[in-house]
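Just the one chain here, laid out as structure tokens, in the form predicted on its own.
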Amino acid sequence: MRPTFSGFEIVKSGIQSAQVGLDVTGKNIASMGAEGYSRRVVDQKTVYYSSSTYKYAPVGGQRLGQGVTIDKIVQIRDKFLDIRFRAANSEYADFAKKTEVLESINDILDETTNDGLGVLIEEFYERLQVLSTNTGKIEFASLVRSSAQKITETVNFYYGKLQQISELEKVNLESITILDINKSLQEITELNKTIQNEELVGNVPNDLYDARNLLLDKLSKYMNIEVGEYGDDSPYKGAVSVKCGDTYLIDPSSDYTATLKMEEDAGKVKIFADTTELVFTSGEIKGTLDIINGEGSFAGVEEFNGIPYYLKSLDNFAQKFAEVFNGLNGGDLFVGNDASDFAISDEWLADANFLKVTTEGSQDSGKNDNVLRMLYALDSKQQITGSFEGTFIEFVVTLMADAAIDKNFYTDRASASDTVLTTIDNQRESVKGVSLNEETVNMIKYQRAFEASARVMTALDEMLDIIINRMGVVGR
């Protein structure tokens, strides 16, 4: 006769097996809304013994078993795609921050909205044009004198603009960007030694798995990361290294977390783990950087047109405008060393006729030949810049295109990454996202299981029932 009591043991197993099946139906279906939460499976498998194993185990005829265990309980997560994903989403976030302040910088310098540097040009021509015509009378000097003075009025309010637009970002990328980093490694390297003791005692956190994911999917929105795993036969098994280019943020082999650090120099703004430069290819933090540091064709190699370039071209402008009038009138109209105190000079503000109509005569005299040089000075083509020739106008025009250009460009990027990203992320929450509707379907599976296994548990306590009770009663 057969063991009586080893189909009670198998039944048990069926039973608690639909437990556990049951309790993560319910934990994933209670978790379904929660940020990073990826669904849990029962891996479930038999029991089985063999005699090299097991000294009791039965030899020869058939071997039924000991029912079913649960191997562990595991998350469903796709890893290449959770690479793919963070790649994408720090490209998304170098192009919507490029974004982000391209269209700051366009609004400053956009004038199809508002009268700007372009048309104070234009109404600085007319009236020297006017004044050529009316030398000697002082109303119309200073008609001249003021609109000069909006030109250099505006080429610093647009400076001012600018470099307000990139300290504020020096101190989102110091007092918030890197904080935030290097609180999201700290956090990263103490999951990593909690889940390594977990994984040692032979349990499977899988809510630490799911908090350290998520920390890498955030620190891949500031920069690139390569995250690596240990294997099984590794001392660190269960840890994560994180690096950025070819710089570890997190190395547990030598118990290191790097803290990052802002730092300027010749008038870059450059990030450091520690001692070591850090290098961006995508993320946020290279957005920022690029729009703090770029100078675009003044670095005499091919960079993003930054603030810097903005900045550098208002420099030029102002500095070649000054050298022009300047040297027509034979004295200073303009003072200042760069945009940001670009100004007519004390002389000129004092006296309006302090701009000399001619330099044949008296001011008086009705003739007019330095202003008709100043108006061709106008029209004439300067070398403004190493790389642009042409009208102050032109210039004024070709910087309103540039960033009206790169505005267009980087939206269009950021538009088609966050495309792709979305279309990943669809992709992996297919993988790792809670369905209700299979949810419910493996509710009822459990259930169903349950139940069968209830059942016969008390089929097999009515079968012991009739042994102990029931059989050898004859002739008592």
Contents of the next structure:
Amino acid sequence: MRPTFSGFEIVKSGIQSAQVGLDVTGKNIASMGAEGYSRRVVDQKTVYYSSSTYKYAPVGGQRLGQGVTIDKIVQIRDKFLDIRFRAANSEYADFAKKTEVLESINDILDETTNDGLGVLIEEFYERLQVLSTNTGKIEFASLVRSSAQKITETVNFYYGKLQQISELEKVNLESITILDINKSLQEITELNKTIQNEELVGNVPNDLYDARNLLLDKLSKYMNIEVGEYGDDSPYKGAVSVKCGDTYLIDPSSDYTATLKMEEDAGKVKIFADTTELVFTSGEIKGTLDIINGEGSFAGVEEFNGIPYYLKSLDNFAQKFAEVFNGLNGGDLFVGNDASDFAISDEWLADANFLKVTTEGSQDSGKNDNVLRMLYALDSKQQITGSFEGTFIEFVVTLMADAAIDKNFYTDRASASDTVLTTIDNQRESVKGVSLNEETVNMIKYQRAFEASARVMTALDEMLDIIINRMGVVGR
Amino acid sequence: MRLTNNIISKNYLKSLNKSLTEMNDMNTLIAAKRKYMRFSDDPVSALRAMKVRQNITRIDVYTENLRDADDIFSQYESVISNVNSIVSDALVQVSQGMTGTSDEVARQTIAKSLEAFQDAILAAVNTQFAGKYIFSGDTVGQPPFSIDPDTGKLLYKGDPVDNITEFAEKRYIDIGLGLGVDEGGDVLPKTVWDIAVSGLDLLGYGVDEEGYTKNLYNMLGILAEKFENNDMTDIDKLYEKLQKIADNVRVQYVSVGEKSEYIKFFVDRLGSEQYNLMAKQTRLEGLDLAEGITKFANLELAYNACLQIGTKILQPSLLDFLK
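What would you give as the form predicted together with the partner chain, now that the form predicted on its own is on the page?
Below: every chain and molecule of the assembly, starting with the one above.
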């Protein structure tokens, strides 16, 4: 037996779900430009009832069910792609950061279109040559001196500029990056709690998931993170944990949220999550730390050629340059302990002829043997650092080349990992993004479904009209 | 793959930006007529170009050193030719004075002119050029010759020239032979070029086996004294000696000429080396404009096409075809 109004109920559920479907379509279209939005779909289910629990349930082949119901509105998202995206994002951020800073280092050292230390050493060489044919003349001696002064000032300048880059990166790390990370961690913890509460009462807080995922994406740019979720039977279901390496940054099970801070220890910058030092394998922080801490060949182990590498190289250059020329001169031409206070001596500053042109007899005899010795020293191999033996110019060019080759290398790697990131992002977008064509089809679909359901309703109404008003009135 | 509007616009923007960047980079290269603007753009070429650039400046330095030397040698030549003509005149005077027809007065005159020649020679060998005493061997900062006020004899850096038996003065310049220094700190002669010229070589030094001075100045002094005193003993022999000295001056003339020739040869060689290096530099760093502009035109075309496609690809969806 069929209940009289069961058809109305069925059609009503159709009309309602078509309306909800259209609402979801509207939400998707409205949010398609929002960052981090993942599309929603209506999870429609048919309603079935069991003949044993319903008094008037039809039996046998008549069973039809009770129309449809909206089970829930779900978001379409592939968690595996999220993991891959975050890994690629932090790898790219590491290389991009290095590329960016290496570009600044190159700006200082690169002599392709500017004159720098290499050109100045060459100028010093040229002026010594001129002095060698014009010994004893103060004007040529003072040309040599002014060239030497330019060398010392340029070394100071390089040193200062490089240190400035390092300082700026430190400030950026401490007062922008770390603050942002701490804020994001707090926000994720808050979201964790809200989501847990929402899920507890049976809601599906899609917008909060999106917000949390967006924050996790942002964190992944800064560092390598590992996001953990809890199963259905866990008391922490709905919350996520965040780990960097082996260290928990967010641990819902112990209600812990880390606060990151930067510390400097023996010239090395380190990042701590409260008391535990974090070890980064990728991300912008890894890039920054490599730049700030990397001693290159000066470190015992293999390290990135960071700013300390260039600073130490300049120190070694200044010390060796001073050692060689002071030795040949028999009195200090150059003073200073490292690249920052490398300068020409007061004696030389007071008297250009303080540079000894000959070791035999009077300085104004016109002999030039010591100038030739200096020229030879400038052009012969020196052990400038523990691992470098070559001329001063070669050393400067090698420094330049180190920065350039690293820049070249990391630009290539950044561009390669950018391609990977773009591919994964496209894949992710292809799953979670809103397609206007699809939504338009959905729009038509729901509109038509609504129209058709309404028509069925009208048909049912007319049938009842026949039963009530027109049936059994024959011969009246 | 499911394609969404966001993917299309994101990818489109990325390509458009890439296209514009490439066009801009090419434009910069063309404006600078360079293959690359930064060391990091092409480290291998840049490193090689750096070396070539250094070699070019080195050649400038060596050429400049050789030119300096050449100027000095030209000066030597003119001084030596001057001395040579003095010697010739002296020979004429002496041979005239030797003949029996010359009387005491004439000989007195000859003596006076020989003394004048002495002064001229002293002035010539103490010549300064560009602030250097060019006949001073290795110590060009100091005048080489002076006269002993007691004997009237010539002194070379304080020593009587007649007493000098041997000397070796070297003044080296670097002309790109690979300057080297031995462990004791002495310059290796083979790796440099000696431009020292001593007045001693020109004027002669020491005494011969018969005890006669080999020096022009002193010889003229002896002859002047003889003529002054009208003393003609041994005059034939002295004349012969003077002739020998005159021969030596001519030999010096020739040897300086040879050095000048060597400089010209070497400067030419450096010049062609420099030309080759500059060609290499252009090949490493320079952009062929035709090639650059063709590339630019291609990039421009790509950019325009990209823009044009944008209006088509970004616009339509099913939404646009609903009535």
